[in-house]
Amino acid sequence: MKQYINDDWQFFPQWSDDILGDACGESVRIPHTTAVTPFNCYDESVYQMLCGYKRNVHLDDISQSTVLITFEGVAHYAAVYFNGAKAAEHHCGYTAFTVDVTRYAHQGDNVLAVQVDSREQLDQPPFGNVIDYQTYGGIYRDVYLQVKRGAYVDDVFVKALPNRPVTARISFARLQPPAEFTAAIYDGDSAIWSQRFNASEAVTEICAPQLDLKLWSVDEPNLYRFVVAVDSDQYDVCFGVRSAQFTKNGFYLNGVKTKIVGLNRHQCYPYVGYAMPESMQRRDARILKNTLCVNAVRTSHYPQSQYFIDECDKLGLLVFTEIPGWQYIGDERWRQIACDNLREMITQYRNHPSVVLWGVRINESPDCDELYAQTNAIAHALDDTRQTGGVRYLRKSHLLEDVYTFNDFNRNGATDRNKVCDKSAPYLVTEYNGHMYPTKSYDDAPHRAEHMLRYARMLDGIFAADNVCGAFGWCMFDYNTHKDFGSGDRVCYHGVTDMFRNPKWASGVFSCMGDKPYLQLCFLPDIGDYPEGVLGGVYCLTNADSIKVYKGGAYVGQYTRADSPFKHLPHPPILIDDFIGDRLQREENFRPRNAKAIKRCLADVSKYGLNGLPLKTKLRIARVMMSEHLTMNKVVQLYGKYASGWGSEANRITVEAYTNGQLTATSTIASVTEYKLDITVSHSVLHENTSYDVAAVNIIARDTNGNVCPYVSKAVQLDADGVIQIIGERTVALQGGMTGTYVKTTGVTGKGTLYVDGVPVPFTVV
C-alpha cells in the first residue's frame, strides 16, 4: 500500500551537509518547484541550483520488512540520504525511481534527505547544449513510502492483444520459491477471472484463458485491472486490449485505419514550471481530448506525469512518448544514462494502452547508428508489442527505428513523404508550424488568421496523403523558454492556446473535428485591423454542413465545405469571399450582370483605392454607370452602403451554422461597445488528498456577443482569503483579452474566495 509523503518537507535553496543534521528550512509541500518565476522576462538561472529537501519518516515495526521510497519525478539529479547515509542517486528528471532504504531504516523517526541538482550544466540528458524549453527543478511529482512484509511484486507487464489470451510477466522480490500467488482480472470492481499459481522463479509468466474483453479505442477506451497478490502484498495495474500498428499504408488501431491528429505537449505551467498536482495533469488531457478534440498527444520531449497518461488511457487519447533530450548527444557516459532513461520509461509506462509508440532517439539529433541500434534493441527487448520511432528534422536520415517520425517545417503544407523517407517505411509527422509562425493572442486579425490557416494547410495535406499515419502540431500551448529562443521575453508563442490554455483561433482547426456544434469566426469586422482596410476573403471554422451569412442584418448568402480551398479536411475552414451577395439585385434592382460587375468594382475600390484602380476596373465602372444611368454620387453611396459600412450597422456580421437543415450555432461580431470579464474555473471543489489541489481560473474579456475582445489589455487585480492561496502574480494583464491564474489548497478544509477585480469566486476545500 502506498503511503504518500508529500507534506511536511523542508526546502533548502543551497545544499550543505548540515541538512543531514538539525538544519531547518522552509516548509513546503510536494509537488514543489525550486523557484516561482514571473510570467515572462526573467533569467532562467533562477531555478538552477544545488538544493536540498528533508523530512521525517516515521516507521512502525519494520522487522522482516522491506522499506521502499518512490520519487515520481525529481529534476534533474537526485542523491537520496536516509538517516545520513547515501542510499541512491538518480540521473533523470523525467522518470520515477525507487530507493530501498531497508538497511538504513529503524523503528520510529527517520530522516529522509534529498540533494537535488537542477543546474543545466549537468552531464546527462537533456543537457549539454542549448534547449528550447525551460527545465525547472525540484521534487515536482509525488513521493510515497511502501513497507513490504515478506515477498512482494516488483513489476507486472500485461500483454493484451485482440483475439488472444491476456498474458503477464510478473517480477517478484524477496520471493522464496516455490510460493503461491493469485492473479485476477477485474472489470471495475467485479472479478471476471481469478486463479492461483505457483512461482518457482523471481520472474514468472502466466496466461489467462481466452476472455470476452472489450477493445480499447479512441472512441471506446475500455479499461480493465490486472491484480497480483502474494503474501500480504497486492499489485494493481490498469490495462486495455488493443493493437496498434504503423505501416507504410498508414496507422491501424485494432485493424481500423485511423488518421492521427495530435498536438505536442510540454508539462509546464506559468510560475511553477513542472510542479502541478494530479488535477492539473488530468485537466490537460481533458483539454486535448474534449476541447481541442485531437486523438493523440506527443509528450515532447520526455516522459510525463503518470496522472496525465492515466487520463489519456481513460479518455482514449493516443500517446507517443520519448526519452529526454533535445538535439545534443554527449559522450559514452551521457549515452549510457540515455539508455537507462529509456529502460525506465518503458518499464514504467508499458501497461498504458494509450501509449502506442516509443521514442528511442534524442529529439532532432543527428544520426548516431551505434547509439540508436542500442536504444532500439533495448525497446524491443523490454516491450515486443510496440514499435519504435525517432524524431528527426533531417530528410533521408538513417532509419533504425520502426517508424520514420519527422518534424515537417514546410511553410505551405505537408511535404511529399517520398521526399522525406523511403516509401516502404511507416511515416508520421511529429511537429509542424510552431517556430515557423509564432503567434501571440494579441496579434492583429490577419496574423492570427494566417496562423490558423497554416495548421489547416498542413492537416489538409496529411489527410490527402492516405499513406501518412498522421501528424502532431507544434504545439498545445505557449511555454517559457531560454534566452536563445522565443520572443525575447522567455516565451515561445508557438501554441494553439496561451500558457493558461486560453484558445487562439488556430485551436479551432482541431476543435471543429469534435462532435459538439462548433463555430468560430476567424476575422474581425473592423477595417482598421487590416492593411489598407481590406478584409478580402475571410474564414470561419465549423463542423456544420453549411453557414448563412448576414451583414448589417441583411442576408448575404450561404456557404458550404465546397467553398473551402481545403478539400481533404473533414471540417475545413469555410471561405467567405463575398459580403454583398445578391443584395444589389434585391435592394437596388440592378440587373444580375451589372450587379456582379458593380460588386467586383466595389471590391477593387476596397483593394486599390480610388486613385490606384486598374484601367480595366475603371472601364468596368464606366460601362456599368452608363448601363444603369448611375451618377458618381450614387457610386460613392453604393460603396458606403455595401463595402465600407461607414456610419451604419454594416460591420455587424452574423453567421448561422446548419447541420441537416437544423440551426446548430450562431455567432455575431461587431464593433465593441462594452465588455465584461468572464471568469471560469476548472473545478470549485478542491480535494486535500495525497497533496494539495490546484484549480485553474481562466479570465476572458468578452463583448456583448460573447466574443473575446483581443485588444483589451487591462490589469486584473487578484486577491484571496480563506483556505486557498494564489499561485504566482497578484496582478495579471489581459493578453489578447485573456489571462488566468491558479489557486491552491493550504492543507486546511473549509471555504475560500478568489477575488478577480473584486468579483468573488467561491471555492470549497474538502
The other form holds:
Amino acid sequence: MKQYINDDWQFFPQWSDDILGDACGESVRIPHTTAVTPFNCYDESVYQMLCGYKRNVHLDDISQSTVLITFEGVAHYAAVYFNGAKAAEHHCGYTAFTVDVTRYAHQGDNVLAVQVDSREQLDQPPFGNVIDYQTYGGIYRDVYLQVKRGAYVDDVFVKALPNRPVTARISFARLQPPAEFTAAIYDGDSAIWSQRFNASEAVTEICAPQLDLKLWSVDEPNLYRFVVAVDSDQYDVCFGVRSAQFTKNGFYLNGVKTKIVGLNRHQCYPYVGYAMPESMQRRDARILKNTLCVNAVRTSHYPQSQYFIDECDKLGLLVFTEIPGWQYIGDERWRQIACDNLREMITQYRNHPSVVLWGVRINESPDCDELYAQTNAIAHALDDTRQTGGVRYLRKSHLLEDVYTFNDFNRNGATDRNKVCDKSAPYLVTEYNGHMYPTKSYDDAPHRAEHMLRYARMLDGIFAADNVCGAFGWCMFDYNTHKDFGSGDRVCYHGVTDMFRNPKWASGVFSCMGDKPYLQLCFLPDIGDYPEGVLGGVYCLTNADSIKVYKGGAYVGQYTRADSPFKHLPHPPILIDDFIGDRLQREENFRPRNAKAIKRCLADVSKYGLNGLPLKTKLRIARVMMSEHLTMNKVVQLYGKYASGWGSEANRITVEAYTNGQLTATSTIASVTEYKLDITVSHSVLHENTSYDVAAVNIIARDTNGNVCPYVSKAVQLDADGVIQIIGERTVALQGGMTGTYVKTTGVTGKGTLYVDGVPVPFTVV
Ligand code: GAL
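Form predicted on its own done; form predicted in complex with ligand GAL now:
Full assembly next; the chain just shown is listed first.
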C-alpha cells in the first residue's frame, strides 16, 4: 500500500550537511516549489538553488520487509539520504524514481533528507543552453512510502490490442521461486477474469484468455484494471484496449482514421511553477478535452504528472509524450542521462492507453544519428506496441524514428509535407504558431482576430491534407519563460488561453470542434479599436449549422459554413461580410441595384478604409451618387447609420446560432455601459487528502451581455479567511478583462472564504 508522505517536510533554501543532523527548516508540504514567483517580470535565478528537504519517517515492524520511497518528481537533481547515508541519486526533474532504503532503515523514527539541485548549470537534460520555458525547482510531485513484506511486484507492462488476448510482463522483486501469484482483470469493481500462476522467474509473461473487452477510444475511453497479487503485495494498473498507428496515409485509432487536433501543454502555473496537486493536473486535462475540445495533447517537453495522464486516459485524450530537452545535446554523460530519462519515461507511462507515441529526440535538436539510433532502439525494446517520433524543425532531417514529427512554423498555414519529409513517412505536425504571433488577451481586436485566424488557417491546411496525421498547436496557455524568450517580462504569450487558462479568441477555433453549442464573435462593435476604423473581415466562431445576424435590431442576413474562406475545417470561422442586408432598400428606398452597390461601397469602406479604397469602389460610389442624386453629406450619413454605427444603437450586433432549425446560442455585442466581475471556481469543496488541495478561481469582467470586457484592467483585491490560503499575489490586475488566482487548503477542514474585491466566494475543506 502506498503511504503518502507529502506532509511535515522541512525545507532549507541552502543545502548544508547539518540538514542530515538536527537543523530545522521551514515547514512545507509537497508539492513544493523552491520559490514562489511573481506573475511576471522576475529573474529566473530565484528558483535555482542547491537546497534541502527533510522529514521524519516512522516505520513500524520492518523485519522481512523492503522499504521503498518513491518520488514522483524532483526538479532537477536529487540525492536521497536515509538516516544520514546516501541511498540514491536521480538525474531527471520529470520522471519518478524509487529508492530502496531497507538497508538504512530501522524500526521507529528515521530521517529522510533530500538534497535538491534546481540550478540550471546541471550537466543533464534539459540544461546546457538556453531554454524557452522555466524549469523551476523542488520536490514538486507526490512522495510515498511502501513497506513490502516478502515478494512484491516491481512492474507490470500490460499489452492490450484489439482482437488479441491481453498479455502482461510482470517483474517481481524478492521472489523465491516457485512462487504463486494471481492475475486478474477488473471492469470497475468486478473481476472479469482471474487466474493463479506460478512464477519461476523474476520476470514472467502471462496471457489472459480472449475476453470481450470494450475498446478505448477518444469518444468511449473504456478502461480496465489489471491486478497482480503476490504474497501480501498487490499491484494495480489501469489499461485500455486500443491500437494506434501512424501511417503515411494518416493516423488510425482502432483502425479508424482520426485527425489529431491537439495542443502543446507545459506543466506550469502562475506563482508556483510546477508545484500543483492532483486536482489542478486533472483540471488541465479536462480543459483540453471539455472546453478546448481537442483530442490530443503533447506534453512538451518532458513527461508530465501521472494524474494528468490518468485523466487523459479517463477522458479519451491522445498523448504524445517525450524526453526532457530543448534543442541542445550535451556530452557523452549527458546523453547517457537522456537515455536513462527515456527508459524511465517508457517504463513509467507505457500502460496508459492515452499515450500513443514516444518522443525519443530532444525537442528541436539537430541530427545526431548515434544518439537517436540508440533512443529508438531503447524505445522499441521497452515497448513494441508504440511507434516513436522525434520533434525537429529542420526539414529533411534524418528519420530514425517511425513518425516524422515536425514543428511547422510557417506563416500562411499551408502545410507541405513533401518539402519536409519523404512521402513514405507518417507525418505529424508537433507545433505551429507560437512565437510566430504572440498575442496578449489585451491586444487590440485585429491582433486577437488574426491570432485566431492563424490557428484556423493552419488547421484548415491540416484537414485538407488527408494524409497528414494531425497537428498540435503551440500552445495551450501562456507560460513563464527565460529572459531570452517571450515579451521581456518572462512570459511567452503563445497560449490560446492565458496563464490562468482564461480563453483568448483563438481558443474558439478548437472549442467549436466540440459538441456543445459554441458561439463566439471575434470582433468588437467599436470601430475605434481598429486602426483607421477599418474592421477588415470579421469572423464568428460556431459549431452551429447557420447563424442569423442582426445589426441595431434589424435583421441583416444568414450565414453558414459555406461563408467561410476555410473549406476543410469541420467548423471554420464564418466571415460576416455584410451588416446591412436589404436595409438600404427597405429604409432608404434605394433601387435594388443601387442599394446593392451602396452596400458594397460601405462594406469596402469598412474593409479598406477611405484611404485604401480600390479604384473600382471609388468609381462605383461616383456612379451611385449620380444615379441616386446623393450629396456627399448623405453618403457620410449613410456610412454613419449603416457602417460605423455612430450615435445610435446601430452598433449593437446580435448573432443567433441554429442547428437543425433550433436556436442553440445567442450572442450580442454592443458598447459597454457597465461590467461586473464574474467569478468561477474549479471546485468549491476541497479535499485534504494525500496532501493539500488547490482550487482555481477565474475572474472575468463581463458586460451586461455576458461578453468579456477586454480592456478593463482594474486591480482586484484578494483576501481570504478561514481554512484556505491564497497562492501568489493579493492584488491582481485584470489583463484582457481576465485574471485569476488559486486557493489552497491549510491542513485543516472546515470553511474558508475568498474575497474578490470584497465579494465572498465560499469554500469547504473536507
Ligand atoms: C518551438 C519550441 C517551443 C517553443 C515554441 C515557441 O521552437 O519547440 O518550446 O519555444 O517554439 O513558438
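Positions refer to the first chain, counted from 1. No experiment lies behind these values; they were computed from the predicted model shown. The term rigid core refers to the maximal set of C-alpha atoms that superpose within 1.5 Å between the two forms.
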Align on the rigid core first; then say whether the Cα of residue 636 has moved by at least 2 Å between the two forms. yes
Compare the position of the CA of residue 600 between the two forms after a rigid core fit and state whether the shift reaches 2 Å. yes
Is the C-alpha displacement of residue 617 equal to or greater than 2 Å between the two forms once the rigid core has been superposed? yes
